[in-house]
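Next up is one chain by itself, shown in structure tokens, the form predicted alone.
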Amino acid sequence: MNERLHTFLTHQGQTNQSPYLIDVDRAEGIYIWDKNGKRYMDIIAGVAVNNIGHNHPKVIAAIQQQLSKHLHVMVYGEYLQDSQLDLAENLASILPESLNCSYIVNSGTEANEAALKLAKRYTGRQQIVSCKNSYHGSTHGSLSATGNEAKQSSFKPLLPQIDYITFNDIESLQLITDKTACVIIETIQGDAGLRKPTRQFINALREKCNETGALLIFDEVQVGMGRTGKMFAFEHYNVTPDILTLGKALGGGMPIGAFISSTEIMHCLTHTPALGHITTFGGHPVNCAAANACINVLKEENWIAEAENKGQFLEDLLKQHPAIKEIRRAGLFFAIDLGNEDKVAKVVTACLEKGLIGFWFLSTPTAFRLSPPLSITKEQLQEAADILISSL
């Protein structure tokens, strides 16, 4: 074991017991490059993170800019700065009136939180209503909102008074009653191997809310953005939340989240008490400019309306291959099924072997993710379905 390996193996935390082990030199664009010279697509884009590609030079000269002004000058909420303010305005302008107030914070995971906790804070109420299968990230108040016992199990007690619908089931939404604070579910779920809900089932989900009084929080950590061929997933089905939850994509490359709401809900959490939800590096003005870049870079390119077309191209190309069970999609996020879970670590070590990253989902193991940056040609598109062939 060569030092460096010794050194990541022993003195960073580990996710898991097989990690990929790139050792990454750089990156541009839709690739990576490792100590060694050897060229990967990054085909996951850090997993819907780089949806305009690694080192956006327009992200890059945002970054540079803000970095000759200052860093961290204050907790997040007190004192007025240049790139939150630009980033608040930039978002209230491609989201729906109801959405004008945004909150930046470090993460999505922490989106999540406070978007539960605005929930409890403005209804008054206890009870959380999230989906089977579902997943809203790591942290205490997130995972237990997460419906996956296998990955709460470890980790109890966890939040109480959360009950579990069951995504595309109407009946199910009996469950929201006056006393729910809530409901939270991913737009378009993603680590349950991409499943779209039915346009029946998200409008009866937003009538149920309106007529108990539930909040409705649609989390887009994953598929925001541009991922699925609109800016954000809810644009699909004319369906607009009481809360929304960002992170991944939004800061092209860079740690950010955000939960977005009305200005009359979100000011609630300025008292009773004060300090509702407070961040010390939520906002950091570096990433709130790098965050600003990329939905400008999304805004001038015409990535997002190309994702559809690019999709179904990837995805005519590899679903006559006999090994693939079903390929599910939205826009550029992928899960390529194989009905296997052993065939699945196979094709993505032969990928990876060739030069091309695809990804795991954590709870569908028969399936593999594919969410390349939004800026990919045609050209790179034929290139990496040679690769996922040769390897299926």
Second form
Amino acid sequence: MNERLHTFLTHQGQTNQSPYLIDVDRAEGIYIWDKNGKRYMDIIAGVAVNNIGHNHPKVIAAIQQQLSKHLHVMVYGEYLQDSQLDLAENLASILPESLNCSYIVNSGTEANEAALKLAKRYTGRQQIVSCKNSYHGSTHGSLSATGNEAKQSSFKPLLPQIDYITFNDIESLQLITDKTACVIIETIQGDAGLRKPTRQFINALREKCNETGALLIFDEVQVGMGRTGKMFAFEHYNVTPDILTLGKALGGGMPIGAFISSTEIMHCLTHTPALGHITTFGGHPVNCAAANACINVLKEENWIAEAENKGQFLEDLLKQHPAIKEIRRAGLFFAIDLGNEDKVAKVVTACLEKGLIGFWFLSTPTAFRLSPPLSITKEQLQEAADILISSL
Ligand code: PLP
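Please give the other form, namely the form predicted in complex with pyridoxal-5'-phosphate, since only the form predicted alone has been shown so far.
Below is the whole assembly, all chains and molecules, this chain first.
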């Protein structure tokens, strides 16, 4: 075992018994190069993070500009800082009026933690409703809302008073009552192997929340920022949440999360108790500068508008393959279902050997996921399809 691998396996906390072990040298656009000079086509994009590709020059320039001014100067919410203000304004410009107030945190799971707290505080209620087969993050609160017994069982007790509806089952919405603080749901379920809501279900969900006064939280940590062919997945359905959570691609490659609501709802975190959600590093100026540049790139380029067409292109190249049982897709987010766990492992490994990075789902073992940078070209998608087909 070489020294670097030894350090990785011994001195870095491990979470996976068979990690990918790509020894990263550099990354640009849709490619990652390892220390031996091998080039990988990254069609997982750091798991739906590098939507505008790796090391986008405008993100790098924004980071460098911010570096030359200041790093951390104060905990969140005390000082006026240019990059925080720019990001708040930019987010408000791409969201409906009722989502005009953003609070920037450090990760997707923290965004969900804070969203749950905000809903409890605003409504004065305690019950939380989540969805079976959901994924909302790995910290205690988000894990409590993650409808996955296998992921939860070793870490109990978790948050009490959480009930789970079934995705796309309108009957199960009965669990939402006037005791419910909020319903947290992925607008399009990712880890469940990519499941889209029906229009009836998402409309009924919004109506039930209106009726009972429960706040509706859409977790778009994975599907936001253009991934599905709209800036936000909820735009496909014309249903607006009361709280939106973001993460992953928002930072253009830097660590960030956001929970977003109206000024009125958000304001309750200022009292009873004061400092209702606090964070030292949330809204870090460098990360906000990167996020702001990332949103600007998404606004300037035509990539989001092209995502559906490019996604269909790749789907058409793959769908006739006899080894594929089903392709579930939203824009440039794919679950390729082979109906068999061993086959998935073999195909993902074969792709990796051929220089193509796809990835597993945490809890859908019969499928693997693809979420290429939105900047990928059709030629590159053709190349990816060739490697996938030869691996299949
Ligand atoms: N919510 C969803 C839908 C996610 O896919 C993820 C991460 O994969 C999270 C929340 C947690 O985000 P993070 O890993 O940044 O804490």
